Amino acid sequence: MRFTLKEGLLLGAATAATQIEGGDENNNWARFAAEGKVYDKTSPTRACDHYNRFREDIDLMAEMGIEIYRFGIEWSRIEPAEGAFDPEVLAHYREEIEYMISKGIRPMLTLHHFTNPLWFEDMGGFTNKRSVEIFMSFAERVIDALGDLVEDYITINEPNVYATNSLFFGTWPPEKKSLVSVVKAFSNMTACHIRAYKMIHEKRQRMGKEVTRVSFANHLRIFEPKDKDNSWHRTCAKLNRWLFQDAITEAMMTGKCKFPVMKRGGVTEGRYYDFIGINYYSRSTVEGIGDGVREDCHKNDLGWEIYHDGLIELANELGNRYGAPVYVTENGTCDNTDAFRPLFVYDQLKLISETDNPIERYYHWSFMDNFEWREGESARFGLVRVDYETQTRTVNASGKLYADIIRNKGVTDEAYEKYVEGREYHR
């Protein structure tokens, strides 16, 4: 063996409903898409016809061996105007759920990733005072059909990729480009988690449910400054962690808010999460306040670094300071012919398997190609290649090795020779 994987350690996949379901319309992403500000003209109306072949797409899961399986599902559809609520959406999800179940993977709801229903996103989406209440509306609606069925839920996906893309750089829809409205959302978002949190473990205990797991995703990323002897790059790395991810990790996880997170919707202090789930793909290297990448270093596909040391320096330091267990909630590589990501695998469960850290399950992101948002179908993440055009499915040599990995729970010397042997990084 190469290695085995550390004990207990479970392996699954990760999707997000808009990225692989189609068919949708009704939100925020499609008409961003519509209005032609895609990079490759794509739409996630298209994406991976999931919402009708999900039973293949698990059967596939179920063929590979995935044990754990991350997946959301769509605001839009569940409730398409303010209110009203779709009975046979909820009857297609439970559906869907039971489907997993039945194959022996065990589901991980996610109630929000990025997108909007239309009519929530035009007044405003978290930025509106009243988007805690609405949100509560629909998160309680979901948990009343599906909660008796899932233990463990996120709440939202990547506040702070959502804020800052969406409100601060204007580079996803809405295109704001407001600090004012960031601070709404973080406000805003802190609030609907800490009060989803409360109400899934109530509604489920009634339920006479025994175990429940409720966190957030969190996507973080190592902070470095690019001259480690220039005080202002120092600063600036300082400042980025700050207002990037720290402040919004002890908001929704204690709520201890401090700027840019405000107190808002009754929020009090205490412990809002069974689990730290960390999203991780990269290092910032950071001259000044934004993103940036060394010179030099490894590279995937959208050009970001790939620093696999990163995540164990994260698990660590959260898993100390909030003394809980660490799920890897996403984990990947943009590797757009699967020419290194088998070496990403290996590497990255190789560190996991081998180093102290508390990560008890990994989620690679994602289980297959997917609409990846601004890249639209340029960008593939998937250990399973999707033909866009065909909607035909085939499960790259990655996918290849996951399932090898999950079977020998490790890397066997055959495997690595097929698989890994060979592959390289590029610059």
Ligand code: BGC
Given for the second form:
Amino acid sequence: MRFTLKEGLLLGAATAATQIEGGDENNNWARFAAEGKVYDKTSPTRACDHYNRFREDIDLMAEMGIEIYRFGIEWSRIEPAEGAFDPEVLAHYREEIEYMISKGIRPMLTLHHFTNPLWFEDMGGFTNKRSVEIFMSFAERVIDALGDLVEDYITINEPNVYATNSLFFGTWPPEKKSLVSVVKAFSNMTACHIRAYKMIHEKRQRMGKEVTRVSFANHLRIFEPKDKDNSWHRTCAKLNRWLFQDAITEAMMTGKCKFPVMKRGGVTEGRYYDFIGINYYSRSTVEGIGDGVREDCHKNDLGWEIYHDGLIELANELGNRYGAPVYVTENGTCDNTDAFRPLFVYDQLKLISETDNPIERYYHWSFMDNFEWREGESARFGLVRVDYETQTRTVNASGKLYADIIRNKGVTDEAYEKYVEGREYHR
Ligand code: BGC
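Having gone through the form predicted alone, I am curious about the other one (the form predicted in complex with beta-D-glucopyranose (BGC)); can you provide its structure?
Below is the entire complex, every chain and molecule, led by the chain shown above.
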């Protein structure tokens, strides 16, 4: 064996509704694409047609031995107009969840993953004061309809990436550049998470369910000063980290709000997580407010630094601070030809298995290639390759390796030789 998987570590994969389902025109990303704003001019209305092909996809997951699966539901399908819920769509998701459970796959349901129904987007989305009530009414419907089937929940995916891209840098819909809007969205999303945390627990308890795990998926990065001897660079690293991830993490997990998060009515201090959800991709090397990549390093096909140690550092830091198991709710890389993804999977899982850390679950991003937001179909993250024209799925070498690791609880010499040996990262 090249390495044995950490005892008890569960392996799975993650996706998000808008990125794989196709067919829905009633959301802000479909409109953004229709306006020609996705770089490669593709649209999430195509994606992987998973809404129709979920059985085929879940069958493939089961064949690969996927144990846990994090997936999303499309709010704009469920509530196409404010207060109007579509029972057929909820029945569809029920069928999908029942199907994965029947295949032995444990579901983790994400309530919000970047995308808003048009009617919600056009009233200001999470910057609107009413957003908390509106989100809660949606979330309650979902739990009433599906809550008996699912133990594990993510309330909101990456509130920081959402707020930064959509409201601060203005590169995502609704293309705003306003710190005031970021503060409003952070504050309202914190209230949404905390209220949803309590609501899901209460409802599941009333259903007689003993185990319920709720948290949110945090996009966490390592921030490094470009020049360690430059005090401005050092200040920027700290400031970026606080503004981008630490303040919102603390607020959502504990209800303690500090700028840029403000305390909304109804938010009280407490413990609002049953696990620490970390989405980890890269390290930022900074010299100002914003992102940056060091010059001489291994990079993926989007130019992001590949830095596996960062995940362990963050898992340990948050594990110590918040005292809960860490679930890696996303980790993966953009590799359009699956040239180095097998090596990426190997290196990251080896590190998780051979270092001391509180990681209990690992959801690889992503199960299959999908609509990568502003990059559209051009950026591939999948263990499974998708031909969007024909909707053919082909398991990549990385997917075969992943399945082998699950089956053998580690990397055998044969698997290493077959899938990993000779592969290299590029710069
Ligand atoms: C998001 C995913 C996205 C992935 C790769 C995460 O920030 O949650 O939706 O596809 O990163 O960029």
